[in-house]
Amino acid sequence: MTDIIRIPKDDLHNVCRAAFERVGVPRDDADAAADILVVGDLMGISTHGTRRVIIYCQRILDGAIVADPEITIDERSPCLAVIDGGNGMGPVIGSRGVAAAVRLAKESGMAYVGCRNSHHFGPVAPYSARACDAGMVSLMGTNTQPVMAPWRGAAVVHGNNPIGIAAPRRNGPPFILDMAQSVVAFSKLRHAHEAGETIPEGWAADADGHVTTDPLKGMKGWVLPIGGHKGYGLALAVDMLSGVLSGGQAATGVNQLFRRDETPQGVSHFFIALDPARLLGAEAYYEQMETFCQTIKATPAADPDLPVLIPGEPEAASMAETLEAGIPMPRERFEDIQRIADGKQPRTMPDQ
């Protein structure tokens, strides 16, 4: 049985940033990339929070990642701008297009900031929230390594791909959707093989295109797009604002995180920013915003043990239960992010 332990947040991210910068990465790219990931555990997305820490220092390792990337910021306009990550850590670049973001709609009200040569960058909510804290709506994706096949079609070719659409409340958790375009991770259908269990109608389809309930026929296959074609565009949508648009690699010209060589994955971001205080002003914004919000929770609840919920709300539960009791994680993990933060290997590779 996993033993599971809870670490309070300060000691985690000290941890993370310890195993970064003894792996070479700068003390301040180290404590930006902790801190993305560190918030992502606190959320509750512990699929993406700092169970990646062994995996990326692995990678720099390797020589995949850059350990001390040049990253530049081409801005071709008051609202546009390109940074290429010069194949850094993904946490590290995502922290600075999110900050240039920021930093470009106050100026000109909007902004769009693509991303390229990155690697994966953890989930995409506390990108989303440092968004929300500057005052500012925001739209933000990510491509992916392929895990997916386009719609009708027999072959993996793109990413799950997800996005974050976030807004600052002032009486309330932001307002933070951070969605992938798959019904599950494919970690998901891991978990069921070594289980021995089968998985739901409709998760994956195996490798000849054909919808299975055999977790390893979907791992030798694909995972499936949410409402069909719709998660299978939305999907696509995503690549082409973060890969066509950065100049970066899209589809099949991401390659996997979990590999051992010195390929690049090649990810590319984009995060599009917008000052509703230039809008509307910002207290007709923050008014608008309540109305909504509070229209929507005063919807009857089918069941009335489980409310209506704006999203956002089940994040800042998250957080507020882990920050006061621990961040919950395998004592295995921390123990080997701390092995990694004293020069000693791991005993595990995590997988996908």
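Keep in mind that what you see is a predicted model, and the values were worked out from it rather than measured. We call the rigid core the largest set of C-alpha positions that still match within 1.5 Å between the two forms. Positions refer to the first chain, counted from 1. Compared with the form predicted in complex with a further copy of the same chain:
Residue displacement note: residue 208 has its CA displaced by under 2 Å between the two forms (rigid core superposed).
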Second form
Protein chains: 2
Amino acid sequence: MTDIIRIPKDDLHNVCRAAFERVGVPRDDADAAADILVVGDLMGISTHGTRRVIIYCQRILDGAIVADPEITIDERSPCLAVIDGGNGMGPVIGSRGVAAAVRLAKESGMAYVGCRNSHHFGPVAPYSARACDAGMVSLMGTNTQPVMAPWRGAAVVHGNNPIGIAAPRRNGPPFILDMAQSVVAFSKLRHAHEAGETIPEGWAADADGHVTTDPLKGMKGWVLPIGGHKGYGLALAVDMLSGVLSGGQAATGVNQLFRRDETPQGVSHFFIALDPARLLGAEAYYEQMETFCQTIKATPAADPDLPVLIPGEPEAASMAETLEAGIPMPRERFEDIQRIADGKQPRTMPDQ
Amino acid sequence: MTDIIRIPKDDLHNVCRAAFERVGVPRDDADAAADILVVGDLMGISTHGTRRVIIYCQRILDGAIVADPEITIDERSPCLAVIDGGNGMGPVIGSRGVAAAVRLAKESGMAYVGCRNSHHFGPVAPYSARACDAGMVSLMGTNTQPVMAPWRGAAVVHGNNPIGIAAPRRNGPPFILDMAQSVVAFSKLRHAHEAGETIPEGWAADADGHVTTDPLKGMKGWVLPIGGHKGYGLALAVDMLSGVLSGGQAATGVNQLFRRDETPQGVSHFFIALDPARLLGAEAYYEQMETFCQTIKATPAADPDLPVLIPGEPEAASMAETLEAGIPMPRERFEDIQRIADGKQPRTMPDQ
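Given the form predicted on its own above, I would also like to look at the protein as it appears in the form predicted in complex with a further copy of the same chain.
First the chain shown before, then all remaining chains and molecules of the complex.
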């Protein structure tokens, strides 16, 4: 039985920052990366939160992720920029990306910033939250290592490429949609297999590209996109906006995170920020947004115990709970991050 | 048996333009609207193409759609603008929207244009094609009359809110993703019902919000979103980008197209254009895009008869075929559009 403990946010932040610093990441960058991953945990997106600190540190020690990269920004117009991340840590480069998009949008009204030569950057929602905190509407996303086949295809060629669309609110938590283009995460196949269960049709295809209800066959194949060709199209669109437009890598050009050599991952991200106060005036915008959200929330629920939610509400509820009670995680993982901070080897290998 | 005839593109354009002019639309606007709808037909998106000319004309005669509206554009920054469509025809206002976004993006590098007080504007892809023709990457969308319930909700509150994401190519048809947020179109429920078939689980909910395999129950309920809560979130995001950010109507603020009174529909659209030549240089962009598309196209097919496609390829194939052979449509519909152009009543009522 896994021993789950609760860590106060600041304690977790400090130990993650210390681990990054121990493997050579400068203090400010270590802070920025810890912040993104801890906020991911607070939001309940623990699959992409501090769970990833161990592999990030491992990849730095391998020489794949550059601990102190040269990050350059090329401003091509008052609202267009490309960041070359110099193969640094994803959350460091992603933090620069969203900050640059917000800064340019404050000047120009809106902006696009593409980031190339980056790595896995954690969950999207913490970046969306930063844009919301700055009063910006945002669209953003990242490509990922290939985990899916093109629709009708029989080989893994592109990522599940999450997109984030967000808008600030005054009388409620920010509207934050953060979604990958697969019906389910790969881990759900593993859980079904371990439980000896079949999976619903539509979750996964086997290695030949045929839909399967056998989770083990699905694990040898790939997870399927939402809405079939629609989710496939969205995955390509996010890759185009990230990998193509940043001048970086896309599709099979992106490498796996979990490998043991010096190959950087070559992940690309994009950040679009738009200033709604400039567009409509702040008062008019927030009033429009509240009317919209209240209309949706007023919908009667099909099951009275499961009220209608606005995207971002589950994350806000998780944040309120974990800020109070601490972030739940396996004791072993917390101790492993602590061991890296202390200059020791983690006792377990990082898991996908 | 419906009598299907093939109409050459120019003939169809001319009769649609003549119908619009007959009900009071100025020549240039009639041309712009006919162009969008005919291109929709050419692309094979006939559900949203010239099939809609009859209801548009009817709504003009009803006094709901303004034939010669005062359309204003408020440029809030070099890359932000809002168009008030004055309750004119959707394709007229949408054409102005995409043109304004392209013009501003040529100056600034990128732009957002929101359109309010518009109507049903046809399919998204023809607008995407215009942005591609101008060398622009684009994201766009529209809200629609409410046809879906919020996830976990038990009432129809928002539209299926299609999104379009597109990018120009040099060595292939433009990348154009045009997708609504529902698993299937409502018409598929009707077809299943007429054929006496059940529908797959996941297509529709009954009027109480419970998933049903009975198409008739689904027709009294609503179609379900792709990926459950994911497609629901996308539908809200498109509504936010269209209805909230344009200062227009969103969710239940949008009215039905098929009604018989003077109520305008209050549809909103958004258009984001981005100049990839400014961002990367034209050569570098087109090279990036080709490498990406070729990587996807090189994927082996699960079924050799069904090769992997890039979004936009089916539309391009349809266009090549219909430009050559003419646009297929029921003879009765073509004659009805002709009757409106001649100042007569159509013989059939427009159908949803």
